[in-house]
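First comes one chain, alone, set out as structure tokens in the form predicted on its own.
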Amino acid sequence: MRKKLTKAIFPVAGMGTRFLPATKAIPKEIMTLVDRPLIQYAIDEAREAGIKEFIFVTSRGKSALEDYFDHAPQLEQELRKKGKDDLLRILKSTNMDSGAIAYIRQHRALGLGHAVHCARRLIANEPFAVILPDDVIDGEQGCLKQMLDVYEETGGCMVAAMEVPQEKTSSYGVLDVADDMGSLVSVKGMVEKPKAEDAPSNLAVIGRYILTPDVLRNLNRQDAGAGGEIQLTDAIAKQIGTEKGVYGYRFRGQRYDCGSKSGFLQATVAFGLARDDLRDDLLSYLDEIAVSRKAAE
């Protein structure tokens, strides 16, 4: 019987350097889309999933990440005395049970695959979710609960895939396909950032994950591939051809890469008209930039 996935890891030790000078002073995981951080979208997709414990590979500087999730009992009281109860129900709904997260230090930054591996003895040798919090995907039905519903007949190891323009090939994992499936496709390869003209297709691997405990093990070589890093595609390369195997997964939904300013102001765009509270008065400040703009032509 296969395990239940329980587990998740959120790698979050990375400096924020393109969002400098704001992450000087907090984590990038912390900036908010309108007003929920970063970190909050993937905490609430892994729940939606059914995981129960979260691992954050952290690194100096994190602590405000680490507050975030903490009880702040003062505040509940001023809201409570306020009579601001939706406000208490928002923030209540960002507490974590104590003995829910645990938080590792990745002591140097040695890539994704290093982060993964530092978290290696809080999985032992259970199936267990990767998160990428920068890739933020909006759907009717969270990325990950999408994959396990999937993961619940094929096993293995399985990537969050979508296709990218040829010539974009170079900024992720791309798969090579050896049966497509529609939405699932079965992986006959996987190669890290490679040139556009030597992508074996335009099927990127995005930041969701649903691992083995043997790619842990393949960790333990600390192999290093492209940069230099130890990437978590090329010891998730490593399953292919194994009896569970490796497959790529087209989520529905639209994602936003807010690892990058253009991605993260795209997001905060996006999830404001979202909003019933928000749309029109934003909606009204577009269209007066439009106008603008094309008055300017």
Given for the second form:
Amino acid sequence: MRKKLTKAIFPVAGMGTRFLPATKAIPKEIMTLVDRPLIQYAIDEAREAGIKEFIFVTSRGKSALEDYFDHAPQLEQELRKKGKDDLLRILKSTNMDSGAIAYIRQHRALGLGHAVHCARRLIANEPFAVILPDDVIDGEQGCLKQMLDVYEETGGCMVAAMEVPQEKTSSYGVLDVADDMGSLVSVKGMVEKPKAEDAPSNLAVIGRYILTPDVLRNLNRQDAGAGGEIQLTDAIAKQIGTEKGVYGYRFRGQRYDCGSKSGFLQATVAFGLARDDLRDDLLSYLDEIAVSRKAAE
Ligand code: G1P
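Since the structure above is the form predicted on its own, I would like to see how the form predicted together with ligand G1P looks, so please show that one next.
Complete assembly follows, chain above in first position.
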């Protein structure tokens, strides 16, 4: 029987330089879409897929993340005294059970593959998920849960995938498709950040992965790749042609690139509009802007 997927790695060691000066004092993953930090969206998606152990690969300056997932007895007591049950409920979603969360430091910024490799001793011989919190995916069902349902049939390695404009392929891992079965594709090649003219397709890897422990073994011996970094893409590509192979999964949902300012702003607007308590105000403000822009033209 296939081993259950219970562990997820969250690589959160990046310095977030694109969001300086904000990220001088707070981790990028604590930046909020409306009132929930990026990392909360990632954790909720993992929980929906049945993940029980959460492994954070962090770096210097990320201790706010540890506090965020810790219990806050004083705050909880205050809220309880004041009868603020709704706020208490919200706080509860940030609490992690003792032992459910682990923090590992990546001491040198050697790339995403290296970050994942740092967590190898906590994974042992079982499949694991990787979630990049920069990629926020809004859908009726979480992206990882969608992937898990298909993975239960396929086994092997699976990456989330999405078509991007050809000129953007150099920002992504890109799939060379062997067999296109609709939402699922089997993969015969994977290239990290190819130039548009060299990209095998425009089907890009998005930050959700279900991986076999073989990938960790590949990372033991993985040379630096694109950008001089140890790339997760290259270690996954080594599984192509093995018995279980590698798959891409075209998920249902809207992906926001919250590693970029414009993607972050778009997500802020979208999540704001999705909230009953904010929609009307925000919509009328957006209408106002549209009207005054038209008038200025
Ligand atoms: C990482 C991966 C890349 C993937 C991307 C998705 O790149 O290396 O393969 O397509 O995430 O967001 P990064 O954005 O960290 O440079």
